[in-house]
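First, one chain by itself: the form predicted alone, in structure tokens.
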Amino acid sequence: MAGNVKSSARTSRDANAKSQRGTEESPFIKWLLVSIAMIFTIVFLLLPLVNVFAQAFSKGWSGYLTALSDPDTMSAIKLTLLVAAISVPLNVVFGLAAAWCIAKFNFRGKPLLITLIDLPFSVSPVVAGLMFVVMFGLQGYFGPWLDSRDIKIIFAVPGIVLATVFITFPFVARELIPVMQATGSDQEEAALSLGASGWKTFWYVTLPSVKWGLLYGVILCNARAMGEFGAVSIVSGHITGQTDTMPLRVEKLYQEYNATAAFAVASLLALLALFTLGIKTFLEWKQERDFERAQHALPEPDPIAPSSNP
């Protein structure tokens, strides 16, 4: 019996070694691929990022702070934060509801709902902005009705919020759907069978099991909301000090040949991207560490008892 076990283990090791050798490349190919990846990363990612900060600080700290303290720039920063503060929670609520519905239930129109969630990925942001202009503009379908009641959507904050919500629509839901599908419904069913209410089941069972996916979705949604340009450019009207967001302010300053101020505002967006990447990396590391701790906490399987047969 012991001989059979040793032979089986040896065969398994040999098979694994052959499998690894089959996927290994020569040192030349390995370093060639690594070099290509590093060159592309440096040329197309690192150098432009370094150039943004170099241009932003070309006139020193005083010039940098002066550019950011401009009243119109401060207005653009505040508007960007306001739009993100409105659109991200709305997408979190929708993302949780849509992901729960898709992952936990079967119903007619489920493929259609999934397709509609992915629609902003396939529609150009400029087209999305034009859709809102056609609907809510002065010459649009609802324009005369809104104008008669002195309700402004296009060329105002509500239009910017609508465009941003549409563009960031899929991020939270798309992060949560696979996570909820992977966790299944066993935990919720067990909680309900023990007498927990629907709200308690969601708050204490469902939400903790999808917290990492939710955080990823919120981070990506917030980054896209603050950096959106195309759709917001159509519906905002580019009114300086009123409907300019940070990306629109960068474009306007650059067109006015104020490159230092434009790069200063762009550096804030770059810092946002780096901060978002840092948080995402930290969450991935923490999730992996928690998973490893959970694996170590599991009891080791008992060794196979020797057979009593000769």
Given for the second form:
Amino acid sequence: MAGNVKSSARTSRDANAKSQRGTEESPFIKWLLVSIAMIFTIVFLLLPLVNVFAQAFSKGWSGYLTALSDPDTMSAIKLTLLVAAISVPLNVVFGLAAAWCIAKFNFRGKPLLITLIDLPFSVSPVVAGLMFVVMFGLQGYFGPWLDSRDIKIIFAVPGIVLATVFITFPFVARELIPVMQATGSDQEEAALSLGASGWKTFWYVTLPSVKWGLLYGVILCNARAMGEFGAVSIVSGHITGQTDTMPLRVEKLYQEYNATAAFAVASLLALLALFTLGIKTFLEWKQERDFERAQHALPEPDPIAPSSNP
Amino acid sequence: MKNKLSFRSLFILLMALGLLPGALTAKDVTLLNVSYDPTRELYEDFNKAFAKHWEAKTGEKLSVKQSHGGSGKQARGVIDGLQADVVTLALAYDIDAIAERGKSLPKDWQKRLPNNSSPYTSTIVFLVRKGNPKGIKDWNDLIKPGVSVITPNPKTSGGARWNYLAAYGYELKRTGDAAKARDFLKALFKNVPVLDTGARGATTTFVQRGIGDVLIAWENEAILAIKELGKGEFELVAPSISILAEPPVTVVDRVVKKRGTEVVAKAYLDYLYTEAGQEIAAIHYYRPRLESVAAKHASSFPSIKLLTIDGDFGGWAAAHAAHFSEGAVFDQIYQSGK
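I have the form predicted alone already, so could you send the form predicted in complex with the partner chain?
Next comes the full complex, and the chain you just saw is listed first.
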């Protein structure tokens, strides 16, 4: 059977090659286009990235480590991790709930809900930050009430978390909605009709079917939560060693003429970006493979293919 | 099995939420000094010196937190609830705004400390590239075509407002005609390719990004750039006339009363006026007020004829209303200049 598949793949590839030949440009044009694309990628993406690391290590490993072990920088790293550790789980819960009700149910106001979920994408982060200042600032709606009870939101950690949650809100939901819509509600209905409780259905049927989409959403959400600058900058107050997140710390170090340290922190953010890209590529590859396996498994169930992957 | 695992990790992550209040309630004796842009290095040194002094005197361990940015932006932050125990801003008007709009301190705050509550002064000078290729000597060289001038945005930066008023004062003194002074500024801002929000941002633009032929800067910022950054890459040019910039300091009453930091906050500012505090200011190229320290460092600072905000512009309230409020001179010349 495997041989069959291979040979059919080969014939289709040959057919592809033949059909392309008719519309193919001359080799010169082809190479010109390819090299333009490559030069663009190298100049605008690769060189700046390499430069970040080159600058970060301009004083060697020890310089790099000294820069990162500065107490104010350490506190910025800790704060960034804390903010991500709070806002990512919150967004997982919000995102799952939102995607679940959008994909599986029909109700009035559904288009409005979908639009609202996308709002943080369309609002400038600066506006998002100012929104929270207007709400919770001392001159804002809840400011005096909060102040009289000594609750700090703006210019403190809760404000940074709020802004980050707002900015990263769409990531999980946006990833999950199409996946959930594609799987439909047949399997859940089957589970329910067989007597599973609502929670059981969710944990054993819904969640496994969207787990890769969920993981992808979480990774993107985390990358943005750690990298957000605009909204966080407005609500942070920029107190060194207290309300500086990593991106804010990069700006501050750069303005304090400490380029090596600035790029050392920036290199951590760049590593996060590379890690995110790696996971994203892996997940896409894995999804494609699972999909292919599932397709092959359709006509004649393959006993080797893991049954947990629908 | 897999699902249970993911459920558990989700649960653990959610527990992180429960840790949040714990992380927030950890407290020690702290002061927050909300300051303007170029004072980063000054207060880094001063805070260490004061913490040592305070511990020797009272036995209390003190850590002073800093926040820096454009003076106007920082004042806005304090008005919106940034818990500053003390503010050390670029000009009195920004603290007036905290008194008026934030109702956080009395309106006569400037009388509470000596010398208009300004423990150090500075002035506005030019920073040019090595060899002064555009031959910039005085304010009138800045309006020549082809000269690119870097100055921050007067709407957000205190330093930029001093820059602006120094230029205005120069032309007003020369011609005695307010309309001509206005045209002069219009021509000057036509030569400004980018307005940064704070003085440090403008310095970074000029020094590190290499944009512009001349930076209008705080004297302390210009000397810092010459001494610490590109040795031999920049030169200071003292114009024939400039302005006496008095960056004031004060305690934010509303915050210190609530946090119980009145005594230490006041001592912090008083220490700026002592010989030790003045010496630190002088080392960071701020002009000290104390005669003995000023005499010692006299050679560091060029002698320039200085206008004063009260003597030549009728005080900050009048200057702000005439030049920087919504629709005033700066808005008119900057919009029509574009």
